[in-house]
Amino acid sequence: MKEVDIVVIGGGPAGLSAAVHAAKMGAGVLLLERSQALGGQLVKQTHKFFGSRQEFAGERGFDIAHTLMEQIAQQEKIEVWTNATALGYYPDGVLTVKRNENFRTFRPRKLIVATGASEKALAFPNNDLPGIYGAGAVQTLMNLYGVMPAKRVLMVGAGNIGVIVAYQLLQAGVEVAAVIEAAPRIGGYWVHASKIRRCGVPILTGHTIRQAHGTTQLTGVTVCRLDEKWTMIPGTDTLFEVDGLCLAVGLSPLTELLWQAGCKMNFVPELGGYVPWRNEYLQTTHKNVYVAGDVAGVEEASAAMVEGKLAGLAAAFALNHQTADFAADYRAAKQQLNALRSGPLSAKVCHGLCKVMLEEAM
């Protein structure tokens, strides 16, 4: 069994920030990271970040994620594993990983979980017809191995993935047919929602499916009209003929390893469903685990680096690792994250967020 001073579970974007400034505040940190890259969801990313210059504004998610991965190999004091993939946490303090087909153990001295999320599905007649994607996949395909999906697409959900994968859609060559929402409103950014009505696309707000079509894959997809009550309105059917229906739906946090551990959990609807309770340095009840990232709360990239970073350093310091420029980092990083969550569709995040703060310093 190997010790190490911090294990960080995930290499997105949450995870591979605590894990260089846990590393830059002296502590030996194991990355790692069960599919085969580092980068997480950001290695998918075409579109620009907002935010200003230390949340990356005006670059690409897989400009940010190569940024990363270099300031990650930079550090000396940082193994990095992939293909790694955390079985289990015990009440020892033990945890087991299996790499390659081998397994090994290591007791951390602190555990960074930043596990990210998982996509949401929906329930409707012939639903697992070949042709039908999560928005994820569709990323993956499109951008990582420039495999066209679909050729006429329909896109359900009007969140900040739903408009900036039906826009990446339409530069990939492949006809949108139209964005559809259950909600009354728009939830992602306005600035992506623009591009797509710019380029003909109608976003349909109080809409969902009725069913899918096909036998062995999608033909055409039928949705209807919600009242306000969320049911579905009789006489206001309309199919639209596809070969591709996107869902993005929402996230589900990844928090496995926080229930096993004994982590205090809190069902947070604005935050995606059960996350850990955790007081203001991302330490969870369990004194020796924090989280960084959409295991705590389904939030934008630019959030989970900066929680990510500032798990790292309160990790880092628990161990007695410090630098001179410590306090000031972690006051800068706080100011960072107040700030990117005080804009108007941060607000249900924030309410969430009121949930699961615990008030004093464990």
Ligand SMILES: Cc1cc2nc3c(=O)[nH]c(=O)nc-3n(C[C@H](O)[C@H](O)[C@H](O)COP(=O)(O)OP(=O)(O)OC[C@H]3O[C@@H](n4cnc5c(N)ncnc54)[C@H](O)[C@@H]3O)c2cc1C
Given for the second form:
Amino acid sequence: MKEVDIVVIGGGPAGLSAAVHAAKMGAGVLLLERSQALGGQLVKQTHKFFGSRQEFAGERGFDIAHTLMEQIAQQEKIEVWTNATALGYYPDGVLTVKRNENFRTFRPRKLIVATGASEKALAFPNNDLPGIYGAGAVQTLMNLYGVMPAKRVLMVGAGNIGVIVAYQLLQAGVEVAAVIEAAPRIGGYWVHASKIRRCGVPILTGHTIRQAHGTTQLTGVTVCRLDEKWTMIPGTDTLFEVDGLCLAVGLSPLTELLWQAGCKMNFVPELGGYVPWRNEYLQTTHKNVYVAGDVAGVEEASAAMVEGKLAGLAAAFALNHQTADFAADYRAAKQQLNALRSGPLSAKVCHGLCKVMLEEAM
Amino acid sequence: MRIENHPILAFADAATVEFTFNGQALSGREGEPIAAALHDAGVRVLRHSPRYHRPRGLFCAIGNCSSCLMTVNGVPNIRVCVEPLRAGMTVETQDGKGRLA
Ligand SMILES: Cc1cc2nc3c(=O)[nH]c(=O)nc-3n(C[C@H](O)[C@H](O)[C@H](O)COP(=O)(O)OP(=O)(O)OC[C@H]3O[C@@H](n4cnc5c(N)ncnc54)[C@H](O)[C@@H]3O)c2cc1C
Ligand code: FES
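Mind pulling up the form predicted in complex with the named molecule next to the form predicted alone we just looked at?
Starting with the chain above, the whole complex follows.
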């Protein structure tokens, strides 16, 4: 069994940034990513990001991912394993990994879990028909592989992901019948929402799916209006003839490994579901397990990168790795995270974080 | 269908390879997920569920949900959303839990 300083699980923005900063402190890092390539959700994002210069605002998601990957490549202290899935983490501190078809075990001194999140589904009749996709799947097909998911799509959810992916569908040459949203107002950034409105795509707030139609594949979707108590209003049905339905109804953290590690968890709807308790160093109630990014609470790539940095620095510091700039670096990252979370759209996240923040360092 | 003109993205050209889907000859780009090649060919029904035999297709495209299990080269339960396409593969829709040959 191989001993390593730090194993980082997940090669998205959180994990990449955690690996870079832990290695800069002098820690040896093994970075595990279950897919063929690094980058996580970022590699399929073709739009320009918001935020400040430090978090790469104005750059497109896939360019940010490449910048991070270059930083990883420059670090001798980081070993990268792709096609490597972390399977389990056991009470004796053993981490099991499947890489290609081989099974391996490690005993990391610290573990940083940055597994991201998975898409939520929605309950309605026939929700399993081929042609009904999560928004991430649509992005993956179009933006990574250049294949259209359908000819005409109905988008569910007018949060950021819904409006952004609706625009990406238009860019790919797919017709978007409408965007529907159960809430009374659009949740996504208005810049993105305005872009699809200018292209003539209606955004129907206060609407939900009654049912999907089709025998072997999706052929249509019946949509109806909701009253202020979110119950369906009879007689308001509209049929959309579409061969694609895209669900952008939120993400839930991929926390299996944290449950298995015995980390204390809490259900926090503002953060997407069950998330781990953590202190300001992003250390969970298991002293060797740190978290960063969407797995710690669904947020944004910019926050994921800063959390990754904090977790990477803190885990390396806990192993007695030191640099002269550590304290200043750490403080700056902390301020950066607070600044990111100061906007009105972050109020929900901040409210959620209060429910899982441990006062004391473990 | 492939995206022809994209305002932002350019898709790298990979070699075209042949494979079969339920015996039918199809082609795709080497190394792309099998599901991408099938979608390009208009194939979206990938398996039938074990109990009610309902058709299932792609849902997450990142190997999370197991909606896309197919039999590839005789091996059942392959997640075709993450399995790279190689020349000469035999890809078959899977009924139920699949059977080891
Ligand atoms: C359509 C869309 C638009 C967005 N727009 C913006 C935006 O404008 N600005 C912004 O800041 N953010 C945006 N985001 C959000 C941002 O992409 C995510 O918050 C961010 O990617 C989260 O980073 P992460 O590293 O936590 O997770 P991810 O990027 O999901 O990465 C997690 C990685 O872990 C890997 N993994 C999971 N489990 C295992 C395992 N057991 N073993 C090994 N590897 C594993 C996964 O394969 C994945 O690569 C957007 C997201 C979407 C979907
Ligand atoms: S589509 Fe979800 S695992 Fe393949």
